[in-house]
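First, one chain by itself in structure tokens, the form predicted alone.
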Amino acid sequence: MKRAIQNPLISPKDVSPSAEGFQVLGAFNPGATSFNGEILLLIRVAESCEQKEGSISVPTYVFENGTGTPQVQTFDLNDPDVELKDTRGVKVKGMEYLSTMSHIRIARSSDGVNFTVDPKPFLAPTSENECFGIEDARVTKIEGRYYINYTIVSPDSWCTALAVTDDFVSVERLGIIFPPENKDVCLFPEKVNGKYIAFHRPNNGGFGKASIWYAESPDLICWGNHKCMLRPRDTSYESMKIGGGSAPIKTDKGWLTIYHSKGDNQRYSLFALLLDLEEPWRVIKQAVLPLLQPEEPYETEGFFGNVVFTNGMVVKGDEIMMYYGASDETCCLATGSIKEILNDL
């Protein structure tokens, strides 16, 4: 893959805060699609609060009648009921608050490189099961509509929800499709053998390591026929876990997908994978070496360094435009040839 010389394409400074008293720490992990002659990125925007000496402020939402209103909640550090939890948040009288919270914002571009970020969130928390934020959207065009799956976070942990839009202005939420703890869901762009297909990544709290699973659905809501289709290999790249990227690409040789791995020293890399067209849980070929791994300063340094993470690709002929998050902080672009990737597998 060839990195865009303009990287990073979008940084926190390019995004306006969603509420007074909030500050943007990251604009990363973009879902991607083509729409009305433009490329749209669905960016994860992570925000914290401006801090004052002697207190700690955290971003929160107040929910009423299906609407979430962002607000800043401040606690006195001298209060014995206030307990700091390293850099991730604070506990007050048994109730936990996070130090950062994410929502999804749209960025728009006519050339796929120069983006303008919308001033307001596209998907933000609207209920208690999203009260710790919305993360890592993936968008897939299926039967003429744009389906967006995303991770929602709450005190009940994290899971995957689904929404649909026709214009990227209004959006209909369809609810939770994979319950806790499950994320990295990738929807296929078409049915296979009459069923909708998805990858998902349940958390392994007992045996084994977090792996990529396969599932089928008659309606995109109810999922079954689950299969563990790919497990982490015993390598430095995949020593911790693996997970799906964005919607697979249909080729004459099979379904081409790019997945992420987390390896030694919590380092994330990206790998190519080829799956059978009729039995998408069956692996035909799997790359030995990564397509992309952290090398540039914006990938090795940042909010959480040594991370490249993709959940959005746009295909133009033979070219893959792979948008990815770098160091949990910025949005970047790398391009490559489908034929070359397939030949190298």
Given for the second form:
There are 2 protein chains.
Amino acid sequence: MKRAIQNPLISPKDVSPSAEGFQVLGAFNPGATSFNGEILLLIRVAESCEQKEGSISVPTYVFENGTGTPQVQTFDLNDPDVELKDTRGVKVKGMEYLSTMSHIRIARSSDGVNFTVDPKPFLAPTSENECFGIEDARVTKIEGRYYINYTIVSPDSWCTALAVTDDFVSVERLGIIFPPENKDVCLFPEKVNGKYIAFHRPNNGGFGKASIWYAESPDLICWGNHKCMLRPRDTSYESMKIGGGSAPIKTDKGWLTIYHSKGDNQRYSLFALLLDLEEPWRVIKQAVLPLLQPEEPYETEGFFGNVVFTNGMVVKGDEIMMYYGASDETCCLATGSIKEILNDL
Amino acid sequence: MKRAIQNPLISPKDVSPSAEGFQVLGAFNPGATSFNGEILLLIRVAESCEQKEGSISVPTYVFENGTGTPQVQTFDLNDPDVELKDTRGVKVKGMEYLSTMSHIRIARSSDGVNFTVDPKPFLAPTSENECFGIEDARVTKIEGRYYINYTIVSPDSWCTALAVTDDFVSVERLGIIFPPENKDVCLFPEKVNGKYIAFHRPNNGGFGKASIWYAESPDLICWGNHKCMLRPRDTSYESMKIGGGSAPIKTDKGWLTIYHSKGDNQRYSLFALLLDLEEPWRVIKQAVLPLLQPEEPYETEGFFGNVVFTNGMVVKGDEIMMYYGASDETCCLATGSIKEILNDL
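Requested next: the structure of the form predicted in complex with another copy of the chain (the form predicted alone having been shown above).
Let's see the whole complex now, leading with the same chain.
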């Protein structure tokens, strides 16, 4: 695939903090869709707090009447109750606070390259089960509505929730669709054999390696008939785990999708995968070499270097516009031809 | 609750091995139901292999045409490819084998105390996703049919599958209902507000402690609207995790259920819990002290001592017959009055 020369398209400096005292560390892992002639990215914005000597400040939300208000909490480092938990947070009297918090922000573009980032969050924590943040949104247009699945994080762990919007202004939450520990959920754009289809990615805390699973649903809310459909291969690219990308693309050869792998040295790469049209848990072809792997400086350096991660694609005719997060810090674009990707498989 | 003086009711010596060369180590954690005037227990039978010097033998299944055949696999300990994995198994050329394997066996009784164990397995592995065994069955009678949920184990991890039977002779598998890592699933005996209800217990491999979750379903196959409903308390009984027992009992005060906790020193105890009739994710009352904790020698000693674990109850009028696994080795019974348990809450 061909990287946009304008990469990175969106960087933390392009995003205004969501609250006084917050600072933006990352604007990455964008969900993507076309809507009303524009391309919209649903960016994951990760924020921390400005720090002062002798204290630690963390981003939190206060919940009341179904809304969440961002609030800086500051703790005195000399307080014996304040316990630093490596770089990721702080523990105070049994309560844990993370040093970064994510929400979802929309960026809008008429050409798919030059984006304007909304000043306010689109999806931010509104209840306790989202109190550690909202991450990695994916958008799928199904039967005329835009379904957004995203990772929610709380002291209970992380899992995947669903929301729906018609206008990308208001959004209705539909609850948790895959319980902990689960992320990297991709909804198919249409029913297959009368059922909605999703990939998901359970974590393997005990044994086995995190793999891509298949599930079916009558209503997008309740999911069953789970099958493990693709496991990490024994290669340096996939030695740790794999997970789904964004909504698969229907082609006459099968469902085309791009998944990510985490390999040696925690390096993330992207691979093409072709699935059977009627039995989408069946793999027809799987790329041996990555479509994209970290090579450019904005992919090898940054907040968490050596990461390319896609959860948003837009298709225009034969062209795939693959938006991706680089180094857990920025939004980038690579383009390719569906025909060529299928031929190379 | 009052322990049966005949405890343990069923021990490994009462169960015939399921294959030549297998030996029974445990007959425990029984699901329970009344059926045709009898009480049936669905026992978890754990088997290992008889060992010979200089080699290691492990219980496996060979799969063909949708059936599984138990088979002893023996590896030469002098073979450099054979790597012992502590006491739990062996790894040979990248393939892992566990040293024990579980299946589900039925035991039948007219008085609920004296049981005859079927000579053959009721639910044993029939496909690769069950190749490390089937564990901890729970039976719930719903709309006249007997639904059985159970833990399946494979190299992909552990999760919960569903099956249904009308006669406890033949059984139809309905697939995976809660993907990894998930067990301790309890199905409610009837719909609440037009939906089937379950508890489940996702694992927390990352952070948080394993807790009891609530879910809803239109069809018992697909599950959604997940909520974390009960977390371990900060006590010596619940310091590690908690998980659901068997199908809750409907009383005029609410849904009564008995859950297990894993606390300090990996000790398991059992607690009563009362839930709202209309909103079963709402806790009305939770016992402070356990209903049952390991005290008798058959509960404190054995294959894995200091464990009492229930996944099967039968109700007769005001009496609860709570069957439970002791020390991961035997099946036991304790009885109690629903009224008294509710009064003590």
